[in-house]
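Have a look below at one chain only, the form predicted on its own, in structure tokens format.
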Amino acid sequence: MNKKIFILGGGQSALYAAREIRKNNRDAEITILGEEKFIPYERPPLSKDFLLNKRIDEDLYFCSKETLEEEKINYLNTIIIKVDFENNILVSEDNKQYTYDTLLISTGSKNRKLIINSEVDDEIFYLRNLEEAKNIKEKALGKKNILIIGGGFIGLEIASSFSQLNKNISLVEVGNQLMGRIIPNQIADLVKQFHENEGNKIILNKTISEITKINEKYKILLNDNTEIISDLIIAGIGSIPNVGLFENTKLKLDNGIVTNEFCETNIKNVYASGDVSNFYHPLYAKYMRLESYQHAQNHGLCAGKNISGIKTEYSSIPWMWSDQFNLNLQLTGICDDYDEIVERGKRIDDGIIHFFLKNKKIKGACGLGIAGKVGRDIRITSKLAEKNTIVDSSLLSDQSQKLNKLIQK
């Protein structure tokens, strides 16, 4: 008897899970239910190469429709409005019902919305999917002055891309540093300085008090009464797990869908993966929710294995990156549980890395450099963190010493 496996959500985690299931199970009926008309595609390039016209939408797909057909993976563009966990039924917007044996939820996350006033709220743009990226790219044509609200990865990447297209960029961040939740302030300051050297205006510690529209332009009033005139407003103020569909159900929610290290929820035969999952990480002995390309991929693969009956613990070291201008920023592990910080390197040209240690073991690291300068050392750092290797701080800080020496010990 073929199992009916449905995957709710049409992103990267969903696709990797589906293909992993198919690799291990030739007979299951696998269906991805996605709200977008596009088959699964890469999202990181949307704020970078796609805006810069270096890649078009056809370049972003993980695989072709023909590949999905060959692998017998169905992709349906539909919106699910109800999940009946008692009877294993999904109900779509057009009142179709889908009965599943196993359900994987990979609904991702959604943008936080900025609420200023009713006059302009609907004219503030956000970037999370391909349709939004297309809209922003089209709206930016012929525009010169762009305001970006939010100094996280997405805001800075958009600022970098449009700056390279000769736009005048103003970026407003409510915090006292860029990327404040996860990036060391010294590295955040270097990123800020780099943006400013490229002509971007970075404004910290300020909030938006009011936005009014004058003809085709916007007047933005900050809380210190500073005024900014802009042709286009883009907000990137974080995201929240996309769990609205599961509220008031028996599915356990807490900053996402709570799962164990095997991607299992509290409901039998219901799994969750990717951005939407608040999962237990055995290495750190705590629950965490991650939003990154690598996590979406690896968590999807792990879910696919477990759904296939291959018991697999998810213990991947978190890793994410951001490309801005010719800068490459990388983060591995967790950087909020440490008793020592070790700095390696002094110049962006050579690469700078901050290591976060606890009991002489690396918990996490953040690196910044001209493209290609920190990637190798960050990869080695991930291996050291995974193996709980005791490290010598003096070797970490000495850029003339190769980090792979620590692995060989």
Given for the second form:
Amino acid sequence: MNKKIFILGGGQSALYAAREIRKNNRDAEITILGEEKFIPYERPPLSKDFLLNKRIDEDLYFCSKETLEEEKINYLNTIIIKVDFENNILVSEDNKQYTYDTLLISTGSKNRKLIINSEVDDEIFYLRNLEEAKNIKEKALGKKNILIIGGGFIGLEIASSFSQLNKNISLVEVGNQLMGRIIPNQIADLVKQFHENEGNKIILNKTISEITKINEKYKILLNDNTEIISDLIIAGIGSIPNVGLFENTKLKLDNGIVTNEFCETNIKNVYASGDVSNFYHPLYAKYMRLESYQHAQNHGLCAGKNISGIKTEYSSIPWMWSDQFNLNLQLTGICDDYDEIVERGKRIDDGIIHFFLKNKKIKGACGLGIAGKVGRDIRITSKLAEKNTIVDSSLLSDQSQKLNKLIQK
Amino acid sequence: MADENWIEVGSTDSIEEEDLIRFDHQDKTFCVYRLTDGFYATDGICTHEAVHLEDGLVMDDEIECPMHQGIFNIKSGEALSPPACDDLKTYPVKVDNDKIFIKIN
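Show the same protein again, this time as the form predicted together with its partner chain rather than the form predicted on its own.
Every component of the complex follows; first up is the chain already shown.
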């Protein structure tokens, strides 16, 4: 009998795992159980090209339905309400049972929600999936004033898109800088200036005290008594791993599903990948949970290999990007454990990068530039961080010299 | 008549080994590469999103997009790594008297 492999969750990590398993195993029955009616699609364009009407639904799918059929990967749109790890059974909302030999959990993460008052809480929009992006796009039609709560990647990307559609943006962030969880403040300040030059109002160090609905508008009161009137409120205040289904089971949870470097959980034949996994990173010798495109993909591929019996350690250097206006922000490695910062470049047009070093070795870098101006050097940084190489900081800071030589054989 | 389609890009020493330069001709833009075994040319713009590959990283026979790390084979144009899905168009290249030419049409 062919092995039955079920993948819980229908996002990027699930799809890459499924295709990797198929590449290595012609006969396994592979089924993705997704809660969305759409086959797996790219999320990064939702806050950018999709809002800007440059791309539509069909442009976002990682692969076509036909490709899934050809590769014999089943996509079932269903909601699983119970996992029985003793008997390897998944139970769906419509009371169907699925028995697995191997289970991969790639349920991703969900929006952290604001709780202000019951009158308006349900009218605050969030953007994580295609349905939510469609709702926001529809709701924003004909509206002029938009309040964005949260100055992370998603809030800033939405601010950028709607600003390009000539809307008035106010963005309120509780922290003293934008993107404070991961981006160094020097780079975050440049992003703030850029948004302000484009006309966006960025308000730091403030919280929302009260929101009142007046006719079709909202009156927002900040904790310093500033008032903002808005037609639409969108919040992007972080996400939490989607693990509700596994509470009170024997699956080990701690800020997500705890996995080792091979995507294995504490239960035999149960794996986890992507946003939902708090995985052990052998290079950093610690557990981490990442929410990024690159991670969802590579972790899925790694899970797929391990499920196929190809023992593969996951040791990717973290990398993420955000596109706002014509700016491209990139971050690689770890930027919060350093004893030296080396700056490269002075102008956003040419790209500005801050390298974070410890004991002369590059640990991470964060760069900001027009379009792809920082990409090559950030990529070189990833390679240097992976190899723990000692580097000459005078070369890093000299933009007239290409860094390629640092990685050439 | 056949030679009319060969457009001069520049001298061979204008590109370092395992590197590339941007070349614009009329309303089109290209990347011209110097690999260990010769010169190659592709379209200049990534097939994923409109960003020029001139700022990308050349590694062995591959070019990696500087914006989202899509990877293409320089010789065949094949898209090797997501988010790039569509292949990159490639162009014939020849070297004559230390000058590089690409055939655009």
